Each structure stands twice: as C-alpha cells, then as structure tokens.
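As a starting point, one isolated chain is supplied in structure tokens, in the form predicted alone.
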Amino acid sequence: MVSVVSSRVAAPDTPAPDPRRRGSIARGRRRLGIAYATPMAVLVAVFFVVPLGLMLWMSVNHWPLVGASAPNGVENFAALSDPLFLRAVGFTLKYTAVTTVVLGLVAFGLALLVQHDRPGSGFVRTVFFLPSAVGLASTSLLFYGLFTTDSSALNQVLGFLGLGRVDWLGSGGSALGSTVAMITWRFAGFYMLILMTGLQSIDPELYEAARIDGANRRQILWRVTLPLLRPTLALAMVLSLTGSLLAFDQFFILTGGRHDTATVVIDIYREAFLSQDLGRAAAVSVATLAVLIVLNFAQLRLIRREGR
C-alpha cells in the first residue's frame, strides 16, 4: 500500500523590514508630499489667505481710496442700511431668481436633448458648449452691440419681421430680460455638460423598469429622473446662485447700473472707487462672504445628505 502525503512547501520567511528603513521610507514619503503641496499652499496664502485677511482688517477700519486708515470699529458696516445697497439687494436676489430658473430650465432641456450617444451628438454637444468658451466681458461687449446699435443683426431681422426697433436696455425689465438672455446663451452649455453627466450615470435598468411597469414618459421624469439627479441639480444651483449673486461684468458693461440694475458687486465698486471709501466697500464685501458661505454650505449639506 502506498500512501500518498501531500506536502506543503513552507514559504520562506520573509525578513521584516527594519524599522529604521521603514521610517526613513515614510519621511522621504512625508517630505515628497510637502514638497508637491507647498506651491499650491503658497499660492492660496498670497491669493486667498492674504486678501481675505486684509478685506477684514479693512472694515474695521476708515480707510479712503487716497489717505492714511483709522480704527472705526464696525461703522462701515452701516453701509449694509445704506438705501443703494438695499436696493441693489433686491434687484440681485431676483435676477438671481430669474436666472437660474431660466437658466436651469434650458440647460436641463439641453441636457434631455444630448444625453444619448446618437451619430452626431458630439457636434450638437460642441456647438451648445462653444458660447461657454468665451469671455463673459467679452460676451457682453458682443451683446452691448447687438441690444444697442440699429444696425445690428438683431434689430435687422426684428425690422425684417416689421416689429421695428426695440429698446433692449432701456428700462429695468427690459434690461434685466436681455441681460438673461444673455447669460443663458453663455452657459447653458456648460450646465448642460453638468446635468448631462447626472442622467448618463443614472442605471437605464430603473428606466426599463419603470416602462414594464407602464410608467410613461412624464412618470419615468418626476418619479426617476429627478430624484436621482438631485445631487447633480444641487450642484449646478450652488455654481448658479454663487456666479449670479456676484454678478458684475454683464450689468456694469450693459447698464453701468442705470435703471435701478445695480447690483451687489456694483455697489461694493462705486463704494470703494467713487465715493472711495475702501473701509466700506470691505464691510459690504464681508456681509457678501458670509451669505454665500451659508449658503453654499446649506446646499453641499443637501449634496451630501442625497449622495448617502
């Protein structure tokens, strides 16, 4: 009889590493890390760190655009009261309002539009996206032209169409109008490309589903959709409500604030460089920081909350 015993070949015993080469390995390691984050901490510290520090030192203190500063204490903060900048409040929340429904309404119909991979998709994408990639100053220069000449191609073909002349910038409402215009031809195509990646990572499985539960189409959009895009909504409103509330270039090239279109940024410049007062426009400046900063940390809270 012969039996046969499977052996097992024992491995060799690995040598531990010795703990001073383990050490040495994890500070070469630690100094490489520092080494990679220094610039970008120097680069915080000169561009964010410093300037913020100084905005706040600024509002506490008298400090005219031309002169010598002085300790106030919080009196640049009675400019919050001022009735300029409570109007320029008012117009800012509703252009804000406005524009990011109308913004997110376009782009998210965009987005409906381009999620699939079909033959020429990418073009259509790459046309949509094309505005994003050009200045908002530059934007609005454009626009100023076509809102304000007669012989701009926008009043040609509104002349062709016998609605003769229309005064683009000559009210509030009509301002405020053209000015959404205006920036939702400029960035519905990057909310588009945002949104468009939300829908392209929801499962189509929960689509079939639906439909062999005879959703249509209406259903499968609120009961589907939506929820799951929730997270991606969240944060194309953060981008939304951030860039309109610091809305500057677009008003300042095409009203310069006139007709009651000033907004918050706008009233911060003509603080600090027409009355020049430096000391005030940084009181503003710093009300302005903290509501976007609870803001934005109430809706990356939501963010959060929807991704668990």
Contents of the next structure:
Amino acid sequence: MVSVVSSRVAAPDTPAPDPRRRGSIARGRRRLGIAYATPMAVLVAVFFVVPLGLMLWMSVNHWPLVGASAPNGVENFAALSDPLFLRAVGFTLKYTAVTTVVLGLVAFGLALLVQHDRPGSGFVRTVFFLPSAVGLASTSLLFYGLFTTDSSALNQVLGFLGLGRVDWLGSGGSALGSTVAMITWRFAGFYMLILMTGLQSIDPELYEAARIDGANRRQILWRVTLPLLRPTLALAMVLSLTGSLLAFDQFFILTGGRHDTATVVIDIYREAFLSQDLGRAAAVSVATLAVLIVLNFAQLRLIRREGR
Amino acid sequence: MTSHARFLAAVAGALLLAACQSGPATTAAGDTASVDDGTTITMWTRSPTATFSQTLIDAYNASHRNKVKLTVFPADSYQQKVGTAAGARQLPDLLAADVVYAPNYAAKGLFLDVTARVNQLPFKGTLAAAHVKAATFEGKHYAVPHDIDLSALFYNKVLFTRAGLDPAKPPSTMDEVVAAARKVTALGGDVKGYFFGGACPGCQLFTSWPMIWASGGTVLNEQGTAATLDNPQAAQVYALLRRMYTEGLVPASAKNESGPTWTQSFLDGKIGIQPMGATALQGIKEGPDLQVGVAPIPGLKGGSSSFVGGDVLGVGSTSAHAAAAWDFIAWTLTDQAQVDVVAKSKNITVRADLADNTYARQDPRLGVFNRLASQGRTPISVNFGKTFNDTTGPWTATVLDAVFGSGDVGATLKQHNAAVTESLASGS
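Counterpart to the form predicted alone, namely the form predicted in complex with its partner chain:
Starting with the chain above, the whole complex follows.
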C-alpha cells in the first residue's frame, strides 16, 4: 500500500527535460501533466502525508486524548516493551501465518476449480466471490451471532449432526480457528479471482508441451503451473500478509481481545482510546508502519525479480 | 487588519489548536446561573443508564421550556466515544459517566467546574457521598450523583417455590446460594440455578467483589494503586463460581456472555439466582414465570456487601449551554424529581434524606437497596477503566482464568495480581 501511494506522490516532482530546449510544446505538456497530477497529489498530501507527519510528531510527544501535549523524546516507545503489546505481536504473527497458509490453499483450490470457461463456471465464480461484497465488520457481526447464539443455524446443524455444543470463541485456540474460518469464507473468493487470472495468463501451449513430454498432473502442477504463477502468488501474499498484520475488526468484534487474541492494531486502539494516550498509540503505529514498509519493499522486490 | 490577514490568522489559529491541545476549561467556575429559556440541551449516557435517564428527561421536558435530547451509547464503547469527543472538543452539554470513571474524567478536564453551583444546593450534604467523592478533584466539584446502581442478589420466587425452597427466605451465605442453585437446576428443562456474565469483566467485578468484601477480603488497596486479589477469600469465591459452572448450575452460554444480554435469561424466568444491578428492577416485567425477590449479596460464611456503582452527571467542559444544562441537573436533585420520578420508578434516591419515601415504604425491595447503599463500597482508581473494564485488560484475563481455567484458583489469582497492579500503577 504504502510504496504504491508514495510513488504516486513523486510523480509531479519528476524533473522534466530543460523546457527552453524542448520549446513551448514541451512546456505545455509539462503544465498539463502537473494539472493532471495535482488533484491526486493534493488528496495524498492532505489525507496521507500530513496525517503521517502529525503521527510522527505525536509519537515524540506526551499527547493525552484530552489535555495539553508536550514533547517527551522517545519515552512513548516504551509502549513497545509493554507485555500486552508483546503478546499482541506474538498473536498477530501466529494469526498471519495461519491465515495466509489456509487462505492461500483454499483460494488456490477454488481457482483451479473455476479457471476454465465451462457452462455454469461464471455462476460458481460469482457464488464464491459474493462473500467479498460483505463488509468485514458486518461479516464479523454475522458470525458473532452464528458462533455465540445457541439457536443459530450453525449450532443447530451441529446439534442435528449430534456433535454437541462447540465453544467457538471460548479459548485462544478455538477463537483463532473460528476467526480464520470466517476470514477464509470472506476472502477466499477474492484471492480466487486474483489467482484465477494468473492461471488463465499461462500459455496453454506450455501445458500441451508438458503433456507431450509425458508429464503427469502432479508434475505439471509443480513444474509448470506453480513456477509461472509465482508473481501472482507473491501479489496475493503481499495483500494477505499486510491485511492480516493489520487485523482489527474481526477480533475486536468476535472476541474483544479476550483469551489473548488482541492484535497489534487492537493494542494501538487500546493505547489511544482506553489508556487515552495518543502519543504511545502513535509510537506503536510508527513501529508497525516501519515493519510493513520493510516487508512490502522486500516482497515487491521479490515480485519484480520473479516477474522476469 | 485586512481580510486576507484575518484569514491567515484564523488558519494559523486553527493549526495551533490542532497541533497543541489546550488544557481543561476553567472558565465560569464561579458562575451559578441556571436558565430555562427553551434551549435544546444534548445529553450522553451509556446503555445501562438509558431507561433511568430517559424517565427523568421525559418528566423535565414536560414541565420545562428547555428540552433535553438524550443520546445513548453501548456501555463498552462509551469511554472511547467520550474520549474522542473530548479530543475534538465536541462534548455534549450534559455528560453522564460511570462513577468509577469519574476521577479520571474530572482529572482530565472533561467536566466543567461546578463547585459554586453545587455549594449553592441546600441539600448538598445529603448527596451520595461515594459519588460526590469520586467526582471531586483537587477540592473542586465536577459532577453530581445521577443514578445509584448497586449490586444485589435477585432471585426468582416462582422457581424457588417450584424447587421446594422458601421464597421468603433468600440465601444468606454463598454456600446456601450454591445449594439453592442446585435445587433450582434440578427442576430440569432449560431452567438453571445461577448466572453470570463470564466474558464481561464489568459484570464480574460488579457481582463478585461484594462476595469477597463480605467475606472479609479486599480487592484493591486504599489508594486504588495496587491489586490485592491474592487473598484466600477471593480464591474461595472464584473457586465457588468455577464449581457452579462445571457442575452445570450455570448455562454453558454464560462463559461467552460479554454483557449486552447478561440479564436476559433471568428476565425470561429461566434462572433461579443472579446477582445484578438494582436499576434492573425498573425494567423487569413480572408474570407467572417471574416474581422477583432481592437480597444482599452474601459472603462465604454470611455477612453482606454491595458494589455501589451508577453514574454521575456533569456539564461537558466545552458546552455552550452551561446554565441551561445546570438547570436540568439541579432539577434532577429536587425532592420532586427524586421522589415522584426516581423513587416512583423503583430506583434509589441519590439523596440520603429522601431514602425513606412513600414508594420505598411500599416496596420492601427498595428498602433492601437503600440499606445497601450505605453499606456498599465504590472502589476508586484513576486507571479503573483500562485495568478492569477493558476486555483486553489484565482483569479480563484474570477472571476468565480464575472461573473457567483449570489451574489452582489461588495460584491463578496470585499470578495475575502483579499484572493488575502494574496496570493500576502505570501513568495516567
């Protein structure tokens, strides 16, 4: 996210060739370019650069939610050694790893199922994609009802099957499992679409050649499909990792952070609005942003290298 | 100054305001005015107090030219909502606050200083002392008592009769509570003996701390800066709650009950005994399945205590209608409002001199509440919210582990006590 946006900011500042040599046409084109880029640059400046600067400034200030603020150096960064924060980091990493693997496998399976244009495949794609049209907070509330109400459809099915009562959100492990299941339901269709376009862009002749050479299905999957799908997989992974590291809604609504399911963003929220200390919240945000920038930078480099 | 320069100055001023927030408002501290001139006054409260506040507001609006407009927020997001509004200087004219948060709100300057106005009240000395103390900061008054909510044992007389228990004789020790819960659970069907909001940290402290107090134990030190949960009485209380849950005297759904519906099963007539807030009485509809009796929350071996909570009401520090807002506040404390509105709708008066009113004499349950109001405790701590009411805070993990965990209860409490103390003592 971050690097994509910042490359757009740079656009109006790109040095143009010397206007005197290129004449008035070039100057006109340059003006036009600036005119095109300005609205976006203003939006980015007002809604991204300025808040970002304010956040950096807040992180080095004692900044209560109410009352006067004053610079206090790096004191706020003590929030990074808070035991609650450390547990939140541990849980967020665990959640990110589990979600990325489960979601990736399910989405890839779905993409393999619907990649070919057969009768009805459009309908099936739509069905799989539909959950992505529901907001994450709404999804979480919906599943909160399914998980916690004894008479919900989900629990009734379980009762019908004679499986007894399942405590969906009652412990750290079950809450993680239930949330990953919900996230998979919500996002599998979206990642399926991304992976499907990747699959469809692979030249069919390659498959043909592999089959002529006597490769079986498994070999084709490992030696042809996956290597050629790597840029698409990497893109899906960037999106999934970033989304999971910034997880908030699902845990805020489903567990409220109980049973050690507080994520890093829940910790930021807690610092800001419960401890009412915006300075410490900003310090945690700055650290999170730094990690995300490094991570996205590394992943985007990986995509570029593999794309060749 | 040209208009251009004025514009620049305005922009600079706005930027300055955004970059460096101002401190608590101290203007109008000596002001004692109250006006009833048809002003529309905004008021915020949290969901558990909504019915109570609305009853008062309806009566006020019907007899005054000012009009109070109430906005209700869910209890678990009220603190955040108020904090954000205060940061943006958009507080309502009338701000109600959970009494345990009052010290924090007063210290942070969310309330207007109403010392002069409070001192003018002829009945100042009779206002609920715990509430007044919580809303006083550095010798100044920032809010007055709004409603007193205290925890008491509610029991369903219908189920007591069916289970062969004497509905006129509520349990007076925790052991008797367990015994009665067993008998009610034995009725079968979807009826259970006991209920608590297992995943609701606020409900749990509201109902279980009195059991510890009544048994001679403590929870916090005097200053509210350290936890003292590692005492044998607390261990026995939570061991007892755990036993009731594992024995099946409590519905399995209690474990994940996070607060919003924690009284519903009792109101449906499916629970024998449940400690809850006195204000619940106002909203209870009795019928053939539910006849409500109330009793003090007992200790392990007798005694009784109560968590005296509720809300205080003050003027938002950024309000532009302070005089009109005070007109409403002063009215809520009058004999007329306290007796003919508050007591009539089965609530506790916030003035000690009105406790023995006609309505309290008619309903023995109100008599129990009024007695408890003077016996109970209100723990005070600046960091109460983030330590005890926050679902990611240390108390939530403590009470979940103590009631639903598998390790020794005493060891669990001892282990968590340090984290609770650390949170209470950390900077505000």
